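Given as C-alpha cells, the chain that follows is alone and in the form predicted alone.
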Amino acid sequence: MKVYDTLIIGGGQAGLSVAYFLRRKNHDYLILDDQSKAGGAWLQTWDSLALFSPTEYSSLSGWAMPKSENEYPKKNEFIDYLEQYEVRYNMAIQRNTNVISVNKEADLFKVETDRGMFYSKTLVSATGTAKQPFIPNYPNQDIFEGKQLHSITYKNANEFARKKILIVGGGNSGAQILAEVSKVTQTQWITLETPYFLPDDIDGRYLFHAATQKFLGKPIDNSSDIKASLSNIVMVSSVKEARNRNVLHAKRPFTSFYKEGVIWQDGTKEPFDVVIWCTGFKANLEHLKPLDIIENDRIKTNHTRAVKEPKLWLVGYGNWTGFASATIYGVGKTARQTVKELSEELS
C-alpha cells in the first residue's frame, strides 16, 4: 500500500500553489483532480469572463502569467497559464478523479475515489466553491415557471435573445453577465445595496494591495475615499460598455415569486422568463464530513489549519482560510505558510 506524504484534493489555482511550494521541500505528494485537463473552476466559468486584473496581478507563485493582448486576461488566457504552469513545474496529478470521501484509518488518511483508494499522512484539501453554488430561498420560489440558474452554468447570451431575464447579484459576475446578455434582450438587476463601481483607473491591483497590506497587518495607504473591497464591481470593458448604454441600474430585491415572475415590495408584480443567481458560493466540504469536523458549512482553522484535525489543512475556501485566499493573487500567502507548517508535521 503505497503512502504519500500528501494528497492536494483539487487541481485548481489552490492546488497548484500548495504543489508549488510541496515539490521545493521534496515531498511526495499527488494531486487528486476531478477534470479532465487543467483549468479548475475556470472550466465551468461562461465564456466572455475577464479577470479584473492585468496579468502581473492574475499570476501564481513562481512563474508570472505571460502578457495578454488584452488589458484583463479572459477566461481562456488564464486556463493556458494553469496548463503551463503544471508542465513548467512537472506537478503529480491524477486526472479524471472524484474523490468521494476522506476518513483516518490509524494515523493515516484514508481516500476513497471513484479509481481506488489513495493514503497519505497529511492531506490539503483545496476543492475551492463552484460545486457548491449559494442560491437564496425566496416565498413561492417553487411555483416560478420560468428557468433558473447559478452564474456556474451560465455560458453565453445566446440563448436568450426576446426573453426577459431577471440577474440577482452585485459583484464582479452579475455586473459582466448583465453587460453580455442586455446586449440581446431586456434586462433587471437586481442587488441586495447600490451597487460599488471602482473608478476607470481602479482595478484589482488596487484591491489586492489593500488586501496583501491587511495580510501583513499593516496600514492601508488609502487617501482617497475608494472602499477596498474585493466585491469591489471593477470596470472591465464590457461593464464600461453596458454603462455607456444606461444599463447598469439596479433595483433593491423583491419580495417573493409568483407563477410568472417576482413581486416587488411594493406589491406590483413583473413577469420574467428567466432567472439567473449571481449569488455566490458555498466551500466544497462534502468529501470531509466523515471527519464529524464541519460546523456551520466552515470547518475551524488556526490558518489554513483543521483545529480538530491537525494533520488536515484547507486552502482557497475564502477569508476564513487566509485573507483573499480565493483568488489567483491571495492564494500564494496562505499556500506557503500552509506548506512551511505541513513540512514541519512531516520532519
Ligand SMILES: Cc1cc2nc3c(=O)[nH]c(=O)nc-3n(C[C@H](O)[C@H](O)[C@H](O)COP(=O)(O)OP(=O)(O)OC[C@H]3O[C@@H](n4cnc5c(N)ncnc54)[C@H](O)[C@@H]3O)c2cc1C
The other form holds:
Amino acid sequence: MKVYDTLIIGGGQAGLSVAYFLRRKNHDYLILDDQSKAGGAWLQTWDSLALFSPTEYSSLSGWAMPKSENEYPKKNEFIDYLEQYEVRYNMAIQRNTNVISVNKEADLFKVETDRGMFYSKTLVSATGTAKQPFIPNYPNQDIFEGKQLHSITYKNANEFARKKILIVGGGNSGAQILAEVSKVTQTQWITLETPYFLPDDIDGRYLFHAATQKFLGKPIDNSSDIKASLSNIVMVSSVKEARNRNVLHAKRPFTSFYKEGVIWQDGTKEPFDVVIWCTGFKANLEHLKPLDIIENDRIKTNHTRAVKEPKLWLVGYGNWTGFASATIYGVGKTARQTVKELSEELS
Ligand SMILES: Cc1cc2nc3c(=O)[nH]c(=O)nc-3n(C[C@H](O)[C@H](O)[C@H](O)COP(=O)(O)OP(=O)(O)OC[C@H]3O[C@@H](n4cnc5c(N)ncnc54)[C@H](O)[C@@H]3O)c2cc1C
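Can you switch from the form predicted alone and show the form predicted in complex with the ligand instead?
First the chain shown before, then all remaining chains and molecules of the complex.
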C-alpha cells in the first residue's frame, strides 16, 4: 500500500499553489482532481468573463502570468496560464478522479475515489466552491413555472433574447451578467442593498493591495474614502457600457413567487420568464463529511489548519481560510503558510 506524504484534493489555483511550495520541500505528494484538464472553476464560468485584476495581479507564486494584450485578461488566457503553470513545475496530478469521501484509518487519511483508494499522512482540501452554488429560499419558489439557473451554469445571453429576465445578486457576477443579458432583452436587477460600485479607476489592484495590508496586519489607506471589499463591483468595461445604457438600476427583493413571476413588496405581481441567481457559493466540503468536523458549512481552522483534525489543511474557499484566499493574488500567501506548517508536521 502506497502512502503519500500529502494528498491535495482539488487541482484549481489553490491546489496548484500548495503543490508549488510542496515540491520545493521534496515531499511525496499527489493532487487528485475530478476534471479532465487544468482550470478549476474557471472552466465553468461564462464565455465572455474577463478578470477584474490586471495580469500582474493575476499571477500565482513563482511565475508571473504572461502579459495579456487586454488590460484585464480573458478567462481563457488564465486557464492557459494554469495549464502551463502545472507543466512548468511538473506537478504530480491525477485528473478525472473524483474524491468521494475521506476517513481516518489509524493515523492515516484514507481517501476513497471513483478510481480507487489513496492513503496519506497529511491532507490538503482545495475543492473550491463552484460545486456548491447557493440559491436563497423564497416562498412558492417551487410553483414558479419559468426557468431558474445559477450564475455557475450561465454561459452567454443567446438563449435569453426576447425573454423577460430577473437577475438576483449584487456582486460582480450579478452586475456583469446583467450587463450582458440587458443587451439582448428586458431585465430587472434585484439586490439586498443598493449596489456598491467602485470608482472607475479602482480595480482589483486596489482591492488586492488592501488585502495584502490586512494580511500583514498593516492599516489600509482609506484616505480616498473607498470601502475596500472584494465583493464591491469593479467597473470593468462591460459594466461601464451598461451604465452608459442606463440599466444598472436595482430593486430590493420581492416577497414571493407566483406561477408566472414574482410578487413585489407592495403586493403587485410581475411576470418573468427566467431568474438568474447570482447569489454566490458555499464551500464544497462534501467529501470531508465522514470526519464529522463540519459546522455551519465550514470547518473551524487556525489559519488554514483544521482545529479538530490537525493533519488537515483547507486552502481557497474564502476569507475564513485566510483573507482573500479565494482570489488568485491572495491564495499564494495562504498556500505558503500551509506548506510551512505541513512540512513541520512531516519532519
Ligand atoms: C465568476 C467569477 C469570477 C472571478 N473573478 C476573479 C478575478 O477576476 N480575480 C480573482 O482573483 N478571483 C476571481 N474569482 C475568484 C477565484 O479566483 C475563483 O473562484 C477560483 O476558481 C478559486 O480557485 P480554487 O482553486 O479555490 O477553486 P476551484 O477553481 O473551484 O478548483 C477546485 C478544483 O477541485 C475540483 N474538485 C472539487 N471537488 C472535488 C472532489 N470531490 N474530488 C476531486 N476534485 C474536486 C474542482 O473540479 C476544481 O477543479 C472569480 C470567481 C468567480 C465565480
